[in-house]
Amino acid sequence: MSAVASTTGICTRRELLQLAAGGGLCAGALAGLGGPAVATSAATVAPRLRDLAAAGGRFYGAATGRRQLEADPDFARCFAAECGLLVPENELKWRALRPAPDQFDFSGADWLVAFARRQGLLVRGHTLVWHDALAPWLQTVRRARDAEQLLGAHIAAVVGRYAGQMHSWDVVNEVINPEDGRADGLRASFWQARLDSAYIELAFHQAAAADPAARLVLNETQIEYDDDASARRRDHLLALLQRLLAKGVPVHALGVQSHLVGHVASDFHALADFLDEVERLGLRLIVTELDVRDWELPAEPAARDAAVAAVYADYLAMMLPRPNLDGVVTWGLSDRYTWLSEYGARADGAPVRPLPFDHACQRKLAWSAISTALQTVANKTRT
């Protein structure tokens, strides 16, 4: 049986599933399930789940933007204290960098890296190719030629300008998308209308030429379930990734994006078997945009904090242990500042409560269910 710790005790998952069900409070559970403030004083600082990532080997770190940083201390504060890598959330897509041609904006960018700087963090790159987010006026660009150019240049200036400071790029984002019909599974995009299949070859190649140093990430979402669908997705990613390698292009990780559903149970047995053969192929592992939606769960929220804690802690429990994993990334740190608030929505207009802090930064049963997963990877590399 798994365990979830809390800052005062560990409920157990049957627990924390009894609590999802209209249970009672487990004896361990956070008081009040708003917890108590992230750090009072020496004698109540529980570990930092940055701290219990480095010592497992790993590295846990959460996606952000300047506005929020920049206008909301104690939301700083929480990330500087709980985080050893930030991911700029939208800053480093095209929309934000290209607002013309012949013009790139890195002042949001820029800002995050000297922020993570400061607080002796990593930074990962997200996202140089994807089908979203896109300038309104690449549209304008027609002719296969001229998208080649216009990416590789693209790819040339914004990697190296941060070359040196990035651990890893998610260099193609979203590619595999089987329901657009193509053999091969790949999306139907803007890129693959003027290239191909060739711009992801283009984007990794580029992106190694500009930044020798840093892990080239391809990042996917949807493959986490048992379901059909997954399924088609993780044989075309596979395929994908076979081709890619056997060409010599310089694939190093995996991003599994990892948006996942409180109201889904699973032992994601078939996305682990997976992973044995990306791993096979050579292949580290990045957990990209962990989060867990709860749009569908009851309208309490320590219900729904619980069951959104077993989802964690299931889907850690298979993922953290594996050797080639080189960290987590939750989408997002605080309820407060969640994609899901617009995207997730529930039907109720209840605040969503996907992630490891609540909207006041006080830890939740998801925090727990993160550090233990953690902690029992970090006792085994001890020992």
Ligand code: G3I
The other form holds:
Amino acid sequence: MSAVASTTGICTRRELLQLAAGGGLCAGALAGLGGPAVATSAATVAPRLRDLAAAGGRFYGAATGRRQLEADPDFARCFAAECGLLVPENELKWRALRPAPDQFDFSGADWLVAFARRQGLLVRGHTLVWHDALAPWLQTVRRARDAEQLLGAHIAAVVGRYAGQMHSWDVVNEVINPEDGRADGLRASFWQARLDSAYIELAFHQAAAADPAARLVLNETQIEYDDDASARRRDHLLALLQRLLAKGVPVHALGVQSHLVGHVASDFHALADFLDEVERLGLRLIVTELDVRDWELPAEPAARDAAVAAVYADYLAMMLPRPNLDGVVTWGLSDRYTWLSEYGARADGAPVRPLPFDHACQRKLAWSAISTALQTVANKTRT
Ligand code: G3I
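Now show me the form predicted together with the named molecule; what you just gave was the form predicted alone.
After this comes the whole thing, all chains and molecules, with the earlier chain placed first.
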């Protein structure tokens, strides 16, 4: 059974669910949490997620943006204290980097990489090839050889600029989409239309040439649940990974995005079986974008937080002990800044609470769930 523990006690999953239903109290899970909002963030108090992760040979990090860190010193302090790795949430996407065909704007990404260096954080690059957040002018590129030239030059410039400074790169992002009807399950995207599936190989080879030290990741979404749609995506994804590795394409890791849903219970059994296969291929694993959407959960914050934390606990109990897992990234750190405020808003208008820290940058039950899972792996490493 998964449990949420603290330095002084343990809160079982059943107790979390009782909390979620509006009853029961679990003192154990509340130890280590921040208490009422104060000027100083709870992250200044040990233990911190970055240290717990490191003790188990993993990293813990989060996605963030320049605007948040620059304008909000309280949040920046919390981020630097609690995270061992930073992912630029938007600054390395084509839309941000490429204002015009002959221009690069590295200002946002450079700022974040410098922040990470000052604070001693690793950085993950996200993302070189995606169907979304494209530069609007790209639509005028029609011929295959122009698209190929552009993509190669883009990757050489961007990966080359940060060579030696990136833990890993999401080389291609979300390339599987069986709903588009192709037999191989590949997404019908801008890149697919111009270059067919060759764009995937091209991107990995170019990235490897530009930074031989970076771990090269194929990052995928909506593969976590037990339903038919997820199963189809996993099948196509496994076949793609096998094809790429058989051809000697330098894919080093699978990124499992892990945008989870609070009201869907799962033991993630089907995902675990799939990840066994992926690990047998010799690939590393990274949880790249973890969060728990709360839009169908009760409005009352304590109950909502307990339900969200139970999902974190169940997921990480399966994921964190995996032998090939490098680490866990949450897609944001504090509920103050999350893409779900825009894309996962609740019908009742209540602010969403999908992340380990609340709006005041105080630790929540989700933080406790993550810290327990990290602690469990650290304890096993010691014995
Ligand atoms: O570019 C404008 C900017 O000029 C303007 O000031 C700002 C005002 O709100 O809007 C800006 O664009 C927004 C951009 O984020 C940068 O903040 C877009 O409207 C918004 O749609 C965009 O959303 C991002 C989304 O990817 C699309 O790129 C989210 O922040 C980001 O969390 C989300 O992240 C994705 C991962 O990259 C891939 N996996 C799924 C994940 C969640 O969708």
